[in-house]
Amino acid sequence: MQDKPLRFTGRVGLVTGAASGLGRDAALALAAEGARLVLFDRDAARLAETAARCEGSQAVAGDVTRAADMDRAAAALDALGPATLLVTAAGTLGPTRPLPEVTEAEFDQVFDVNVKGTWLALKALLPRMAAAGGGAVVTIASGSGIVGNAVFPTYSASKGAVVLMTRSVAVGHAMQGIRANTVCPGQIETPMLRGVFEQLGDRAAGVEAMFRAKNPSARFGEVQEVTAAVLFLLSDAASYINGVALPIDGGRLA
């Protein structure tokens, strides 16, 4: 029997938040098939740790909402070779609070990472892929980027315009050859997740009896079935799949 054929074989991307979570699942997924990556994010231990595993590829510690770092891993891209994949998993939940309770600094906070970092990862990824004759982007939104969240609203907030900044570079570079498309996870055992709980303190047990009894799944979803969406969606198999929002949770809007 021979082997399964490795789906990104030669090809160069970039991804941010790859030290923890689904862009660290991501990262490893994509290396296991042949891609030569850079790896993005602030914590240079743990993203190490990712790049260790990542044969080919390299580490670019950095803060997803500072342009020059930013800077810095496009032109560790440009010595792998033309790039053309995309994830943007680098994300921040912010405060779990109702709007009025949100602080100025911390509104602003959840839109640099969340809003401001997908946009400068893309500012420098998309002129290169145009350059290569086309690419593939998958973004890291969020199910409550699809509908109201009275739990983390500020968080909600930034994914829907994740959501909608995808969908604007998929009308706005497909004759360029490129897909962007975003994917929309509920309730996934990641740290974030955990962090959700945390912050919620005694309120906790209640809210994730909530999520779960929300879901017609009655469980929270696994990162690896998150990244194979993000496979499927940057692979050539989705090559008419462009400016899809593709919700990963378990039924629960359906």
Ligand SMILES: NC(=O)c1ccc[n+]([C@@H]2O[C@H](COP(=O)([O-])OP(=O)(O)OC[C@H]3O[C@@H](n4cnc5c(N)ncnc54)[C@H](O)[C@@H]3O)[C@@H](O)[C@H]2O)c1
Second form
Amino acid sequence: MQDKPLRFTGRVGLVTGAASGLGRDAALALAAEGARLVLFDRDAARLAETAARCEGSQAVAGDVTRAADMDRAAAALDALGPATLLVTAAGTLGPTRPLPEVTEAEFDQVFDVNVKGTWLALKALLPRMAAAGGGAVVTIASGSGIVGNAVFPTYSASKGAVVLMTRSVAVGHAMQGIRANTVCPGQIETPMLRGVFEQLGDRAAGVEAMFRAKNPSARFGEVQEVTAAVLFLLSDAASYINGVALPIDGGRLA
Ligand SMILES: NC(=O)c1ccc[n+]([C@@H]2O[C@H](COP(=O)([O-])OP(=O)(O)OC[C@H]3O[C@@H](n4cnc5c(N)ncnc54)[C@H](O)[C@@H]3O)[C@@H](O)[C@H]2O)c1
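Having seen the form predicted alone, could you now give me the structure of the form predicted in complex with the named molecule?
To see the whole picture, the full complex is given below, headed by that same chain.
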């Protein structure tokens, strides 16, 4: 039987949030298909575990909200070769309270990680992709970036910003050979999702039941179901797909 051809041999790129959940799984899958990656996360210990499983890749521990940390990631990328791939998975949920009850510090934290962190990664990668003759970006937004969310409204607002930042890259950088798409997962089984339920305390069982009841597939997604879409959108098979915000949610937003 012939082996499946690798889609990313010789490609170099950055994955943020690579220590856990969706970012880790995307990194493992990209590396398995030949990409050499800079893996970025603030959780140095778990990042090292990911890096140990990604041949030819390098871990850079840092905070996506800090330009100086992103500069270190960019320098590591330059050492690997011309960068043409970007996945932004670092994200934070923030408070599960109505907007009037959110503190200024909490609001700033959510927007710093989800919006500024995505912007800093784009700011580092887009000029490098343009210099390389093109590239592909997949940001990880959320279904809550498409429709409002009463349980975590600050997060929802920040993910809406990620969707339109990505679409702005799609329309602004297409002529440089760069495609930018965003995936909008529903509830996916990761440490972040479990954190939601922990944070909700007494309300957790009711919210989990509500999430499941509203989903036509009546289940949460698995990380591999998001990774498959991320790799497709990064790959040459998606060469004419640009600016899409793709729900991956079992039909929740249908
Ligand atoms: N799990 C879901 O149900 C779900 C649904 C929709 C969207 N998302 C989004 O997918 C992305 C990945 O989420 P996940 O579920 O894999 O969560 P996760 O908590 O498993 O992983 C998130 C990673 O981001 C890193 N991170 C957070 N803040 C950072 C910072 N300031 N600097 C560097 N790294 C930082 C964390 O250390 C962690 O490794 C997030 O953007 C999240 O909002 C998740």
